[in-house]
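Given as structure tokens, the chain that follows is alone and in the form predicted alone.
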Amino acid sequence: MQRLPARSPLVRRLSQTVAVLPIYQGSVLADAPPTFTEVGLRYTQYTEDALSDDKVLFGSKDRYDINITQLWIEAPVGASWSVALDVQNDYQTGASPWFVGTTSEGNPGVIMSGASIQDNRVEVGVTTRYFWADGNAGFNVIHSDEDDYEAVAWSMDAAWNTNRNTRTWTASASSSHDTVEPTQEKIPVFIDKEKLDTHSLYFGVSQILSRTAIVKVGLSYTYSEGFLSDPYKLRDARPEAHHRYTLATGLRQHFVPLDGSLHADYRYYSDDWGSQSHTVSLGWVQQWDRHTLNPYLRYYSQGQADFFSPVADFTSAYYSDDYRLSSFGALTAGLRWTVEVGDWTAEAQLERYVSDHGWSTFAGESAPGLVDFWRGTIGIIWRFD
């Protein structure tokens, strides 16, 4: 589970799923700055399925459509440094669940916000990285601004090699300082301005097992303090502190006769809101000539938070009917393709995500607002001296 900010959890979740197998991001970085400049442009279209008639009591059945454009440039600076600039623009429209009501038969159903939500987010990040013989270290600053949410974040990371360069240790720390200022539209909100701070630590190690195999294990801890509720829901009251823990492990096995690699990953998540989750990912990376093809599958299973209920509870201190805090399972199937032509690389990716309460390995109540979506991405990268 991720931090749940005011209106843009979908954008943030989408931004975090650009990598097919994300637990390996930043795990094995080269110990020399790039020898070329890289410029990239990527466009992503994210579309949620409409809710079925039996799950909507009132309002639009349509949900979010999000268009994301990303532009980045990375270049070497001198003999030991690199610098990168990333710019991302997200535009989203659609409707979201306002609250969960009940039918005359007592079944839960969603009251939707209406197709009135429009939001634009611009994020700018700068990263500088220093390289030495046995490792590297980087520092990143990001500013994100949208109609009702502003965030300023920084992160630093380091990786160093030991045991004759067969083992790589990785550590990172990050901090985000956010301001929530919800806008008054058709949905009444009951706050003017709130703050949220989030801090994270990560430590991991990757080990070369043989000429064709690498294994990795990583631990992370994240602490959030401040306004963690959703102001766009009729009643949503969550604790003002959130502790989260993850354990992630993965294997990369290359098969020389096939010129392909198996990617297998597992992540366990737990928090102090009573939720747990398991994530299992399997992927295959096939290379031939200038092409790379990467099909992948991912299974996710989550247990609900202690204060989740699909029917409003006005007696407890904390309560939420947010489907993201419910018990559910999800399957993701995707395919990513890249081709290199000279100094240019083109990429395309298509992903399908479906979720269901019955697919969870945890007990809990069903939420009527679970989401299914399609995500498609195209991009082009140019590298030059």
The other form holds:
Amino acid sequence: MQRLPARSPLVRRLSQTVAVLPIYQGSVLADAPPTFTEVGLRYTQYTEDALSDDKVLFGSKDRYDINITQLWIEAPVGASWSVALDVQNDYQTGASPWFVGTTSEGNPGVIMSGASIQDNRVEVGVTTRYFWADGNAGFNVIHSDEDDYEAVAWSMDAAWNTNRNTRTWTASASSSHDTVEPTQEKIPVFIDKEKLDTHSLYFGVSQILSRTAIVKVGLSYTYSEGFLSDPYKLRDARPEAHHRYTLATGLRQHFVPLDGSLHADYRYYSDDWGSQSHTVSLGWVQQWDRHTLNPYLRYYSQGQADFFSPVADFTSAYYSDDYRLSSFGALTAGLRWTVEVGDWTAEAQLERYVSDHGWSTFAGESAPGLVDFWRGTIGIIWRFD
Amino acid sequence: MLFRLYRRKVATQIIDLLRALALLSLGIISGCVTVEEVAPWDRGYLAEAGMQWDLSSRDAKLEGHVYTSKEASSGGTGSAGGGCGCN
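To complete the pair, please output the form predicted in complex with its partner chain; the form predicted alone was given just before.
Whole complex next, starting from this chain.
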């Protein structure tokens, strides 16, 4: 089948209108497998800022650099199925906070692990999906392997449409079985091999509000049991069970005169370790001929876990000085650009993440090891019949 | 100090607004809020690439992986997926 060579606004609008008719439905409003095969390759560079002199007591100030490569192929199989193979490789080098001590002035300062850490993670995932007239269902299996950590996970999801296809219900369940075997390098670790199991449920619904607006809301529950401490932190002892809950909602609103769309998302998170968080994301997607520009902002505000303190109190049953369990706020600003040329799509993305204790809406103590980072991505996708 | 308090107040107000959005969503779903009937052939704007919940499923997965490994929170987007030793 010959694909349309050009993507003028008129052709794009006509093809999208046709696409939502039941017989031609693509992945947009469900319920038919993709009509083409897609092969994609993305490369991402993730770089954390070095810690400032006043926050480090000992060790390297440099933190993690991670090179991430994603490769995938997704194809229709017969009239009702699709299958996707995803491979991801992460190569990371650098250092992370080992524990937090106290300076002679009484201020907390980080002792780093040393810049010796190198790790490679390979994740392979296979997803199959079945489509029927009013919905679709998928099954996914993932294996993740790195020097000191192995995970085998599966997930199932289903979506079905009601109310003349204006409302879509979604449910999913997943389970991950992880094994941690810390490597004995320059910092001592105190476990040989531990297990962690995680199970998760999600239920959500989306509703078309008008010809230019759609809204969704969803609830999730995740339960983890096993070794939840960080083996590479000296003062880190966490409970062996963790219950997590989220309420997430989102809105997509298209503005016809501007040929652009507003994205607004909010998530509330709470867990039985005493942490809560608010996450707000706003984005704009501007179509311009073959180009799409997507500037976005994200604000995150977190309250600390009950057993967190800037310098760990290891006389308690549970304790941690991990900055990720402290009270802090974070801002992300990013820009994503894509261009379509024939059967090819190229993309580039740049994102900046900065965090600060003072940006949290929750009370709590500050941690000296908060992270700031850059994330840059380039990618290319080829679609063919 | 005053600036920090003001910033916190503004952030709290924004969060209250978004909580209202969440309640509005629940109202719509439960039938308490009416919605416009949209015929299948009138859903072209909803099918725009820019109207999807995730513009790129691969980027959404990577983004979730990054945030989960640097923040205490996770979830809210569907299945949890496989773990990693990210620290």
